[in-house]
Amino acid sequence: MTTLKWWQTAVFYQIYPRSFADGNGDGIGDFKGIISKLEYLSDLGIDAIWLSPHFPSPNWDWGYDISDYQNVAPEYGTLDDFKTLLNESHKRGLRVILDLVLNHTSDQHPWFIESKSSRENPKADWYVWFDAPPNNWQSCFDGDAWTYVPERGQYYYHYFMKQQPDLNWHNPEVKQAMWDVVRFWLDLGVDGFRLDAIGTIFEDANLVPHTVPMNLAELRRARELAKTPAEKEQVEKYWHDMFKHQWGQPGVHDLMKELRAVLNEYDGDRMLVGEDDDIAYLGDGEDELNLVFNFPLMRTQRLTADHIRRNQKERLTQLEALPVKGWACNTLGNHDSSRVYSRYGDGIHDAELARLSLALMLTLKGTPFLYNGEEIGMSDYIITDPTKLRDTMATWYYERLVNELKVGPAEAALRAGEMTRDKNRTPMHWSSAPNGGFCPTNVAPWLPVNPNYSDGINVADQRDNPTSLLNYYGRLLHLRKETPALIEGDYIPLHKTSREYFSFLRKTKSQAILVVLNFSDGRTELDFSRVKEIKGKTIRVLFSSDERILAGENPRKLRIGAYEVFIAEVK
């Protein structure tokens, strides 16, 4: 294998700390719980952990409203507990990256408390203040983007909820303070950062109003009610137009260069991955981010051969065209989106499609990111009791539906349950014990546990079942580690007009791997014998999700089963 950085060869696994493992029995996940599961992750074949925010927070946005950047939330443990987690991870060869929220703080952060206290305070200019709302901008979470503070007699700006005031990154003191935060965690030994919502850091300097003829609640409702393609297209245009002056503004690239310079002060190939899909953030390969997510791959109701093929052609062509060739980064799920099992299922073949989704992540060119619970087939859990919702965005929307848009409480509860991020953040299922083994029987978990934990959707039941999704994950993860072409090989699409199956080669100078992913319920016989890299050769099966002998196969008459994942080496 050629020399690659660790983040190019790794498989990342996102941990949502509050819902992963409860180590002290209070119904909330914590560092002690995560530490107890590190061996599980290592055995599964994971290489790196992305830890969602673990900082002290009032939890209006469950950790993304940070009140202290240089400490840990007491419900998760102590700073020493975090150090133990970091050290124990490194002992097992697991890298750890943290969520870094640059755009905003909590309104309970000491910086904001000072800033709002008076216009003369030394931190008065650390946030974005105006005497009156300068435009009609909306927060993407809870309506108006401008909130009044009587102490100053002014309004502050927030792209997210009102408890998350935006920092003023034009102030050099803000930058210095945040770079000190970065150095604090790098000094402890973290391996890098996932950068939250970097596109929102700067706003349009001219404060141009949006022209959408509705507010946020009305727009969300319009999205729900849109039926025709034209209606859906109009809603998406409105969504873009409502926020286009509030993200993607000039200045972020210079900021990312400064941040990268901070990381370059440290050894160990510390890395940055941005919550953005703009490959321009990769800079010249050395001066900005290491990775950005291939979010366009996720933006579909169904994963199809056509969609994946188009995505890969566009994405890899863009990466190839950069001054220094960029490295791809693929994901299908995270804490903000529906779970893979639900999002790409069809209600009939969900189990098979979940296996195809993982195989896609582990065989495409680039670094894969997985989300905790995918490996056991956790699905969305729609919470229809508004009193049990914890996502402030959803409770706000429920109230607007009922009180402003006059939607009946039952439908409003369902709509809020469908849009909330709570549905894909429910506690991890470790066993078939009550509460899914996440916390003790007599303790209420912070979010309701999906009751399907008792139907085999848990780690304990699947661990000893050789045909389980968990063991399928383990086999594929270890196959990837043992197959250099799946990590560093070029991507060569095959049979480019097929609508039912997606086939391609991953090829290095010394190895060629054939991958066939059948997204249909039909069996098919394929001929790869005329492919230049396969012509005159045989193929040796390395992995199949179908019942098949792992032996040689004739590339001229390769039989592929319904929803089969087929991986073979060209010999």
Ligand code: NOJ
Given for the second form:
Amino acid sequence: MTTLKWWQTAVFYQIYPRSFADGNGDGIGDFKGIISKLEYLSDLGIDAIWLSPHFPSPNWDWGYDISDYQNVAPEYGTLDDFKTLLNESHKRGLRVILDLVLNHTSDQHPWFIESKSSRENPKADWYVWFDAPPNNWQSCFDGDAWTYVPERGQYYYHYFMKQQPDLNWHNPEVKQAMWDVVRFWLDLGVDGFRLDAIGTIFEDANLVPHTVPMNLAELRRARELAKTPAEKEQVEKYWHDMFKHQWGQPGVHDLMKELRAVLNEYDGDRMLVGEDDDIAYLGDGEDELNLVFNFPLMRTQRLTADHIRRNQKERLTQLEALPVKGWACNTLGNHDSSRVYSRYGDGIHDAELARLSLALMLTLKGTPFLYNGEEIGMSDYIITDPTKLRDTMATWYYERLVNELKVGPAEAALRAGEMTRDKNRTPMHWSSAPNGGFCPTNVAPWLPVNPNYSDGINVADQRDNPTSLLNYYGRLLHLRKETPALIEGDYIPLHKTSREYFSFLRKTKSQAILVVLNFSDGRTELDFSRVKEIKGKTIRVLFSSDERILAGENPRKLRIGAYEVFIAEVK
Ligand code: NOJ
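Right, and the form predicted in complex with ligand NOJ of this protein, after the form predicted on its own?
Now the complete complex, all chains and molecules, led by this one.
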């Protein structure tokens, strides 16, 4: 019997509600749509859902600008519909965590409307106000971080868009109001939260200006134009220096401890996962967050054996060093990043590489987070017409490119299309029907559907095809569930200098699982007979992405195919 908590054994699946399933035929995903797909998720082998923001929002940042924290967006349904979604999920053994945005609200939130109305109102100090911009700080979304409000004759601070004013977390009333929000959803029975942008909650108290000789738009452009490694390094340093006074400031750990204490008032091991890779957010291992994402793993152009090995060594060593050992959490994609299929593809072996990426997620030590659509191989869909962009950050950048940086409209459209997050948020493909079965034929979906839904990149076609990515995914998910070492086993890297393939063991007292992921197009023959955990034992194949007889193999001469995912038990 495992002593692990549910969030350590679970596989999480991120639902971007606007694009997941449209239940009422208006071109926008909703609760009814999600409810109709719960069976799909539990059959697939998913254990928990992370629901991206479902709150009322003016949608400047598609839900990450919240105007009411204790309600639901009307386009998604009613609060009762949400309760149904929660109950129906729980009935199927699916946990549900919500997105909690602490750093900022919408500028349409009643708190901000009140705060900006005068310098004397009861919420006057709920946001960060100054008579004049105290420095040159930038917002990471739309240029200047300070925006003027005539009613107060003052400027407010926003790390993200001007429609997302930062809350003043030094004010205890803000904290109380937000902990009430947290209790509201915990009382309804949600299983935890994914914490948005916790790193940016506090700013440098001395308001030290940045020293980068550019503004945000210029820096973005420099990033695009950087060619040599030295240029790239310089741009990344600038990026870091531009924002370093606006995140990672002291105080946030005490705050996370308080939040943990709120969750601990509830039964059921409610959990917190932070949108940050800093292991310091786990506190002593049990007094802050339960998980932080292993973002460094995904910050690479290519997933190589070397990169993964270095990443695992670093992360797992840090987690082990905590007073109460921390638990790993891996992901390769979300609503902010290019889709796995596109990002780690090479344009020729994309399908094979996608299978390797998914296998990596499900075999590494730690809780995996998958992003909706990954399971059918959805890829980025670049919007080339800037008038069709829905991501305000990209529209802003397009306009700056054309108007300030004098970049031609065609190139600007291309750059905006590449940098926008729209490309990885397009609607889910449920079938080969028009609009990918996401919404009715005669209805325009909120974002264009990637036309490749008609080439087999859809759930219905793949469900009927035993060799599809979807069925591959399902098999791997079920294998993981039935194989304790894949969930709780230690990670032991093997063949530590191999470049083409990545091999490792997952080992508990009673089970040892060998995983080989061949990231190259070459077949190879591997010798594991000198590995102490394998020496003198046999290898019984459990899973392979190749057509291979599931039988015993010789550890001295293990043949691995090009791009093969190979999983076996060592006995
Ligand atoms: C991180 C979220 O993942 C992203 O989508 C959002 O735009 C920002 N935080 C601001 O809330």
